[in-house]
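One chain follows as structure tokens, the form predicted alone.
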Amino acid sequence: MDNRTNILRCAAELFYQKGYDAVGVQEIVARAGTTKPTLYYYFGSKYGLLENILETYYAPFLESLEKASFYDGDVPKTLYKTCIEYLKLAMKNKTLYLFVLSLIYSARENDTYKAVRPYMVRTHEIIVQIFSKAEDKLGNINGRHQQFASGFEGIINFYLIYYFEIGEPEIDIEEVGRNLVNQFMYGIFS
């Protein structure tokens, strides 16, 4: 693994572990085995090194997001395949899944926020996108496209922070995409 990467890796470990504001500098480059130069040389600051983290592993998120978010005209399998993404982004990487929640939920003055929020409003436009498209097939969304994303969006990231908190063993991806896929889709309709 090359310096760059190393520093990544554990930077946002860190993150994940302590929240930004609390590891400094030192505490990245000793975790990494390297030095403070280093760090500046490849990412100019700790600021920087947060916008690396983000757009090193969450940017390929939201890239597959929109590819799986893609509406043909089925509601169910659109939001089913989306779903697919968000748990295959918390399975594949724990630590990066649970630390841009926790900055999608810091202070907004805070700069862990201002970093996040182009990622939180990306995501959350490809959410919009689908129901907006869909509006046809869901006569009850009537203009109601930002409540329907959040909500669904809502039940991903809430089941995700649950099976991360209480410890359950490995899931099956397909079947707890159905089952949320469903339980949202019950709600709509009921």
Given for the second form:
There are 2 protein chains.
Amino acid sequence: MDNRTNILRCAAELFYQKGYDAVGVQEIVARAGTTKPTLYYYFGSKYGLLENILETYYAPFLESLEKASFYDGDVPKTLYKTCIEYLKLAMKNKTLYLFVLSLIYSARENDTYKAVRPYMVRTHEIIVQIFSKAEDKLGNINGRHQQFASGFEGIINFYLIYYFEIGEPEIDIEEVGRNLVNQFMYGIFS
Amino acid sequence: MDNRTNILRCAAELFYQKGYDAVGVQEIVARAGTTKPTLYYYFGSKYGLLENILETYYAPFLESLEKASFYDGDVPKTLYKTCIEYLKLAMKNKTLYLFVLSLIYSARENDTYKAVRPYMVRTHEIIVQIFSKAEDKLGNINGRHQQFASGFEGIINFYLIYYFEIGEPEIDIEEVGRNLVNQFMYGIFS
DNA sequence: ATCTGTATATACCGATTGGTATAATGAACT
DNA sequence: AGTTCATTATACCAATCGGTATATACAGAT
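Please give the corresponding structure for the form predicted in complex with the DNA, as opposed to the form predicted alone shown earlier.
Below, the chain from earlier opens the complete complex, with every other chain and molecule after it.
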């Protein structure tokens, strides 16, 4: 693996483990087995490194999400496909998933929030779009797209948070996806 | 206001705005109009300051939550009362609410996560308990207490995240509470 | 008047922070 | 052979980090 990729991966791991501000540039290059000028040659700054991590590892997920959220008239199916994309990402790359979540919740005046904001906004737009297009099937939802979208994201994200907290061995993605979508659509009495 | 309280409030504000690791002790005492030895006299360390913020400002919320979540056989009512407590806290002290959320999502090896973990676990226990006690009314939920609990927390928290992101002027707490609980219990077709 | 304990400030500590000036590699091209 | 250019290392920078040794101020008790 080349130096650039190596630095990127080491930084992503450390940022996930300790948090962006708690990790020094020196610590990153030490783990990558190189020196600071190399890092600054490729990424320009510590912040550039953060941006590059998101662009490299998270942007592809957003594209998958966009495809999966295509609405063809079947609300449950669309939500299920979308939910599955979340679960797949989280299971395939737990580190990245939790790291991005931590950025979304980070302090508003911190660089980490600035870096993740465009991705966060885009994600929300994609989910809101589902409910906008599905308005014919959902009846008069009276401008509650936002609430539905954040509810949908919330159910998935908080499920994963506590799943990772407990650390159960593995899950059946399709089954969990069905459960979460059912809970979201029909409530807890379903 | 005495020096101690003043330091506590200034630190809470700065931690919320910039994040725990991005704020220096010097910056805190400068805003509070005092000096470092005073801070270390009262709180012992920067970490002690963080613990004290949670104990002082967040612990009371947990007590309110505990009372509000008392289950008397009426599931919708219990969930509604619980939800209202969340919304009340968030509206009364937006800064604290978002700060605690950021801690919950912070890096696992960061001091911030260590500090908030007991409060996070306790909160989750309280919510899980509702669904445990309500098992008679909910039918066979087959061990899905955890999923219901995190779903409930997720719907509320993500609603508030995007509410604060958009920054609408004010909401009718009781109406939003009814909406969220309805969505959670009966799904989006309600 | 002296002692005790709380509360605060000045001035400092070694370590680490993000970042860079300079120079040395080594391969490719002319 | 000489030149160019991407890549990497040594050694350094001022600034800030969390934390503290020491001294002082002041109130209340003896």
